[in-house]
Every structure is written in structure tokens, then in C-alpha cells.
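Take a look at this single chain in C-alpha cells; it is the form predicted alone.
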Amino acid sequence: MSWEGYNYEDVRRAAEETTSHLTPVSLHFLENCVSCALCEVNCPYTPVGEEYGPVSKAEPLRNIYRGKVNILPRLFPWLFGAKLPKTKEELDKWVDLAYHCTNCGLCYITCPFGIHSGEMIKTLRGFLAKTGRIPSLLKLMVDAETSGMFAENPGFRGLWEDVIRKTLEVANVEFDRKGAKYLYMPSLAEAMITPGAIPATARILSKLGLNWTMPRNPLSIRAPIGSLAGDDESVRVVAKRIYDYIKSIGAEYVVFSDGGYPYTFFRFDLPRIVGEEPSFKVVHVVELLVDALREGKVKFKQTQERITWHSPCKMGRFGGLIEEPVEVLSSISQNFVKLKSHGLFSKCCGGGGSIACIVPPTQEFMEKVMGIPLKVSENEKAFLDKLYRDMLIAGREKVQEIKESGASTVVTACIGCIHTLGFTTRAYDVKVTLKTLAEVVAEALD
């Protein structure tokens, strides 16, 4: 199957497989929406067009569900909106809707009925993946990660080795050391997008005097990338590989500097994927820093620089780490300022859920790194060009918040947010420095 293909039998089979995995929770999401539209005003993609509001984007999954689960829609599908895409154009429209969602969860937080449209759209992506509709760059990364071939690419290898060299300049690391209490888990994506975060985190862990180690070689591109594309088999293979490595080390704590979806995946999703409760606890490095700060085990050099914090949705809204980064950054900068939207209601950057990772500028960057030209059809190119324009619109409100804050440095902990804010702040000519939390902390260590 390819991006261009359409086969009704594949579509029908994908719908059967998708509805076979519905749960009571997903049925609640599908059936109890009253179309109050409270979610619409909080979705970063509503300003792009009304069709990109959460309810509208989740509607295709409801189309599938109605025709497969309920009796009356099965008998009278035209009365209940029970249908499957019957042409290539209809299927492409569903792809367009599904990839205009960052799954940031702000719609979920503001829905009075607790309906998580992002999770429905994630399921919709799984349906589309079964029909062959995964954007080419995302598909390439999913396949490379699943097969392990990413580790053999000279471009990827060069980036990783450069980060390892810089890490050894600031920390005495014994890689893959069994019995270490703390296992730091950086990813290849961090080496590509936020390379300074890895040596910075290594310096922090060493400064805190922890018994820690990290992998000598990357175990993934960025957690199971297949989870962004709805490729369940890829997720299972990659998650099991990483889980087995963690168990081989025997660490009590698995530490992340990336506060994007890898943090919540390993903390919340991993047990279900591997079928057992892990013996380790998943933490973000900011949790270790707050504990050390409160216990007086770490001190920072003070700065007058006006800095602010953009809360990644996975780390803040879903992970509950909302005030911890503020506490750390406030102890570094006497001019720390919160953004207008903060905490549970923090606005999305606009590029999560793989969107910033597949737009044309990222594709050009990845082609240079990998040394592999990626051919996409004219149809897919038009989709990606539009997606990039729409992503800039979706990120406009966050950029406006940053501008109003007057901050000269924006700190965050998600490489997807850093990547997206790079695009959007340049697009709106807002001149700020973007840094990871680990970098800011490492620079301020006494």
C-alpha cells in the first residue's frame, strides 16, 4: 500500500481491526459528545478552519464506529452518518483532518464531559496507517526505528558520536553500567534537535552525585515513533527492545530530559505495551532538581535575564510537572515571568503529534542528515506544504504570548516544542533564544 493507493477492501479491513480494539473509555469518547464546542475555542487548529476543531476531526472515527457497532446505523447508515471513505479523495481528507491534531489535550481538559478527542484522532491515525496512509518521512522513521537500521546511518551516527564526545567533556560516564540506580535515557532525536540537552543533563546528574549511567548507543529515534503514526506493531517491537535494555541495567529510576511524549509513554503506556508492571520509576530530570533544591543540595548562579517557561503538554498537562520547572527557573532568574497561559491550560506550540517532524523544512533537514533524498508524490507534497502553513497559524497564539511576556529566552523541555517554536518565532519575527531546561540549569550550576 502507498500514499496514493486506494482499495476499498483494505479500508473495510482497517475499519474492522480498528473497531475490534474499542474500549468502554473510547466508547464514552465516541458517544457522549453534545457538540457544545467548548473544545473548539481551545484547539490550536481551529483558527486554521472550522473543520479542524476537535469534534470535526474526530468525526471520521465516529463514521467508522457507527457502521460497525450500533444496530440502527448498520441498517440505515445514511441516517446516522455511518460510512467509510469510498474514494481516494475522501480518504485523503481524513488524513488531512487526522494530521491537524497535536493531541495536546487542551480540548480534553476543557470538555465538560471528559471527552478526549486527541485520543480518538490518534485511533483514527491507526486506521489510516492500516490503509497505507502514513506521511512518507514519518513512515521512513518508523521503519528505521523498528528495524534498528537508524543506528547504522552515517549521518545519525555522526550526530550521536558528537554528542557523546561533548558529554564526556563534562561528565565522567561509564556507559551501560549494570546496577546503576539512575538510568538516563536520551534519544537520537535529542542529538538532532537539542544536542546541548544531553551533555547538560549528564553534567546535572554528576553534579547531584547520583549513581547513574546512560546507553552508549541510541536505543530509538525518539521512543516508539510508531505511536505517533498509529503503527501498533512497531510500538510493541521498539518498546520491548528498550524495556529489555532497562531491565538489563536494573535501574530504580529511568530519567528523561525530553519532556515530550517519550516521558508520558514510558510512564503511563509502557506497562500496557509490555504486559507487566515495571520495577522502575520514570522521572524527569526536573523532579530530581526540585528535590535537590529543596534539600539544599544544589545552588545556582543568579541571572537578571528575563526568561519564561513554555510547558510541554505531555510533561505539564498530562505529567503534572507544572510548578516544578517554575520553581527551578525562578531560583535561577530573578526576572522569570510566566506566560499568559500556564499550567493545565497552557496553549499548545502547534507542532506536536509529529506535525513539526514531517513538514517540508524538517524533511529537508532530515535528508541532509541521512544523506537520503526522500521522494514524495505531488499529492503528498501539497498536503505537507499546506500543513506547514497551517502549523504556523496554529502556533501564532503561543508566539504572541511569548512576545507579550517580554522574555529574551524561552525555556522548555520538549524537543518537538523547541523545533516548532523555532519555526513559529522566526515566522512572526519574534527574536528570542530557545533553550532546554537542562541547558539553562547546567549553565547556572555553581
The other form holds:
Amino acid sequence: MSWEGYNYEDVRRAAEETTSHLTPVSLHFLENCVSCALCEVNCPYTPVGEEYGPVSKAEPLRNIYRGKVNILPRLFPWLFGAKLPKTKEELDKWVDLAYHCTNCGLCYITCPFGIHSGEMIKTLRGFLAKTGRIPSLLKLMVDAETSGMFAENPGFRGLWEDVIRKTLEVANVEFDRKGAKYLYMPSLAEAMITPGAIPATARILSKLGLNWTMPRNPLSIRAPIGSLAGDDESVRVVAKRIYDYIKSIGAEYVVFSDGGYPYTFFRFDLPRIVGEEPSFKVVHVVELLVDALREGKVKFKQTQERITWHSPCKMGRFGGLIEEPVEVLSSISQNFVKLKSHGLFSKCCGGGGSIACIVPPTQEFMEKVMGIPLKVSENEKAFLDKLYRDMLIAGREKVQEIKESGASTVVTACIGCIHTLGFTTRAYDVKVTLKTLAEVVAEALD
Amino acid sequence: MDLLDLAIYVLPPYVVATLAFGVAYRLSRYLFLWKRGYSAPRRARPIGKLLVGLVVTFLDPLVQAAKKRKSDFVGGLIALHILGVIPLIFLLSQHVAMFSYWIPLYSLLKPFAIPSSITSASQYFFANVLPASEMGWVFTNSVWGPLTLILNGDLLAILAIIGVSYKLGDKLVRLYHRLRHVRAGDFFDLALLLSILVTGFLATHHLPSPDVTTYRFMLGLHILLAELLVALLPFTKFWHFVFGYWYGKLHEWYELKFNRGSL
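Now show me the form predicted together with its partner chain, since the one above was the form predicted alone.
Every chain and every other molecule in the complex is listed next, the one we just looked at coming first.
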């Protein structure tokens, strides 16, 4: 199957598979929407067009669901909006909708009925993947991660080795050490997008005097990248591989510096996917820092620099770490300032959910790193070009908040956010330095 | 037997049976789909904060609507829900009387009953006399006092009609803009609600003509349409105020605030 293909039998089969795993929660999401469309007010993509409001983007999944699960819509599909895409163009439109969602969850907490449209759109991506519609770069990465082939790419290998070398310069690490209490889990994506975060985290863990280790080789591109494409099988394979590695080390704590979806995935989703209660706890490095600060085990050099915190949706809204980064950063800068939407309703950067990872400038970057030219069809190219323009519109409100804060440094902990804010702050000519939390903390360590 | 007799004396058992079947069907699906899974240890947060978070979870959408979509806040929430349909259904004097007849315990709400017309409300307030009635319970004798000048069936019905009309207009505009989420069921539900409100208003005011036959037809039609709505509750978006709203927000609180500690 390819991006260009259309086969009704594939579409029908994909619909059957997509509706075969209902839970009470997904049933609620599918059945209890009253189409009030209040979710639109906070979606970063509504400014691109009302058609990209969460309620409209989730509707294709409801179209599939009604026709497969409910009796009356099966008999009178036209009356109940029960339909499958009948043409290639219609399928393309569904792809366009599904990839204009960052799954940031703002729609979830805005909805008067607690309906998480982003989660539904992720399921819709799974349906589209089964029909052959995954953006080429995402597909390449999913396949490379699932097979483990990414570790053999010379470009990736070079980036990783460079980070390992820098890590050894600041910390005395014994890699893959069994019996370590703390296992730090950086990803290849961090080595690509925020290479400074890995040695910085290593320095923090050493400074805190912890008994820790980290993998000598990357275990994934970003863990598991298939979840962004709705590829459940890939997610299971990659998650199990990493889970087995963690168990082989026997760590009590698994530490993440990437506060994007890897943190919430391993903390909250992993038990359900591997079907076990883990013997370890998953923490973000900021949790260790807050504990150390409160116990007086760490002190920072003070700065007057005006810095702010962009709360990544997965770490804040979905990870519960909203005020902890503020506590750490406030103890570093006396001029720390919160963004306007700080808190549960923190505005999305606009590029999550793989969007910033597949837009044309990222594709060019990845081609250079991997040394592999990626061919995309004219149709897909048009889709990606539009997606890039729309991503910049979606990120405008966050950039405006940053500008209004007057901060010279924006700190965050999600590599997707850093990557996206790089694009959007440049596009709107807002000159700020973007740094990871680990880098800022490591620089401030006494 | 005319429409009123049919609606009052014949249909109620069938309506209740359909409702009961629908409720059992909808709820049983949730029960049958549930299975215990493995989950991560929850993030500990103080119980006081969690309880405040529970209230805030229900308030957040209202605050967001007030801030960012004022038309929906005024039309959809205030006019349609808070001042319109909810007090009309549950507290309008005639409805309290009817529900008390079917469900005796409902008579506890009699002191909160809202008079049906501005005239009876103003009589109570300005004339300081109770309207003559042979019934043991006088409709205007409520706890609302002077508030009945605002809290009366006429005004609330008009607000609800404005609210439903606003939602219908909103759907039409969205249909014109070819937004995907607008569907036939939306129009059916809103049209049914509007019909109930209009026929109730007409019956109360003995319109379009004051003769008994017309009155009985209009009141019968009003009750019949209301019964249709009750029977369809579990099969339409009206299910939201019975189940969807409460389950959805509680689940959201449980997942994000109780489990993940996002306060």
C-alpha cells in the first residue's frame, strides 16, 4: 500500500479492526459528544480553519464507528453519518484532518463532557495507517525503530557517539550497569534535537550522588514512535524491548529528561501495554531535583536572566508536573516569569503529535543526518507544505505569549516543543534562546 | 379518546418501558466492555486539592465558554440550560404537580415550584394576595418571592426558545460552512425540543384559540412530544444530562487529577 493508493476492501478491513477494541472510555468518547464544538476555542489548529476543530477532526472516527457498531446507522447510514471514505480524495481529506492534531489534550479539559478528541484522532491515525496512509518520514522512522535498524545508520550512530563522548566528559558513567538504582533513558531523538540535554542530565544525576547508569546504545528513536502513527503493533514491539532492558538492569527508578510523550508513555501507558505492574517507578529528572531542593541537597547559582517555562502537554497536563519545573527554575532565576496560559490550560506549541517531525524542513534535516534521500509523491508534498504553513499558524499564540512575557530564555523539557518553537519563534521573529530544563539546571549547579 | 387522554392515561407505561430498556442498554454496554487493566501507581496529591479539582473540573468548560465563546455561553448555557430548560422541566408548577402525581416523593420540591405566568407572579408580589384555588397547594406560594417576577414559566420558556433557536441557527451556519460534525440528529433533537417548548407555551396561554378542543389538543401534543423525548433519551444526545456529562467529567478528573496529579 502507498500514500497514493485506494482500495475499498482495505478501507473496510481497517474499519473492522479499528472498531474491534472498544473500552468504556472510548465508547464514551464516541457516543456522548453533543457537537457543541466548545472544544474549538482552545485547539491550536482552529485558527487555521474551523474544519480543524477537534469535534470535526474526530468525526471521521465516529463515521467509522457508527456504521460498524450501531444497528440503526447500519440500516440508515446517510441519516446517522455512518460512512467510510469512498474515494482517494476523501481518504486524503481524512489524513489532512488527522495530521492537524497534536493530541495536546486542551480539547479534553475544555469539553463539557470530558471527551478527549485527540485520543480519538490518534485512533483515526491508526485506521489511516491500516489503509497505507502514514506520512513517508514517519513511516520510515516507525519501521526503523521497530526493526532496530536505526541503530546501524552511520548518521544516527555518529550523533549518538558524539553525545556519549560529551557525557563522559562531565560524568563518570558505567553504561548498562546491572543493579544501578537509577536508570537514565535518553533517546536518539534527544541526541538529534537537544544533544546538550543528555550530558546535562548525566551531570545532574552525578551531582545528586545517585547510583545510576544509562544505556550505551540507543534503544529507540524516541520510544515508541509508532504511537504517533497509531501503529499499535510497533508500539508493543518497541515497548517490550525497552521494558525487558529495564528489567535486565533491575533499576528501581527510570529517569527521563525528555518530558514529551516518552515520559508519560513509560509512566502511565507501559503497564497496560506490557500487561504487568512494573517493578520500577518512572520519574522525570525535575522530580528528583524538586526533592533534592526541598531536602537542601542541591543549591544553584542565582541569575538575573528573565526566563520562562513552556509546559509540555505530556509532562504538565498529562504528567502532573505543572508547578515542579516552576519551583526549580524560580530557585535559579530571580526573574522567572510564568507564561499567560501557564497551568492546566497551557497552550500547545503547535507541533506535537509528530507534526513538527514530518514537515519539510525536518525532512531535509533528517535526510542529511541519515544520508538517505526520501522520495515523496507530489500529493504528499503538497500535504506536507500546507501542514508546515498551518503549523506556524497553530504555534502563533504560544509565540505571542512568549513575546509578551519579555523572557530572553524559554525553557522546556520536550524535544518536540524545542523543535517546534525553533520554527515558530523564527517565523514570527521573536528572538529568544531555547533551552532544555536539564541544560539550565546543569549550568546553575554549584 | 383525544390526544390528551392518550398522552396522559395510555402512553406513560410504554414511555417508561422504552426509557428503562434504553437506559439498561446504554449502561450495560459500559459494564460489558469494562475489564481490569494494569496501571501505574498514581501520583499522590493532597485530598483537599483533589476535591477542589473535582469542582473545578466541572466549572472549567463554563469558564472557557464565558471567556472565549460568549455567544454559546449566553445562548447555549444561560438561556437554554441554566435559566431555560432545566428549571422549566424540573420546577415549573405544572410539572411539579404532574411529577408529584407519578412520583410522590417529588412533592418535596413543591416549595421551589415556579409559577407559570408573569401575571400570577406579579399578583403574588404586588397584590400580596394568594390566587384563588381549590387545590390544597397554591402554585405561587414558593420560596422565590419577588424573584418570581423573573423566575416564571413565561420568561423562562421564552429564554429557552431563544436558546434552542440560537443552537439551531448555529447548526445551520455550521452546516453552511460544511463542518463535518453537523448531522441530521442535531436538527431532529433541537426541533423536538423547540416543539415541546412552543406547544407548552401555547397550551399555557390557551392559544391559538381559547376553545377547549384546541386547548386539549395543544396540551396533549405538548405531553406527547415530551413523552417522545423521554422515550428517546437514551438513544439521542439528550442522554448527555442523564449520563454523559457526569461520567465524562468524573472520568476526566479521575484520569488527569486523581491519577496523574495535574492540578
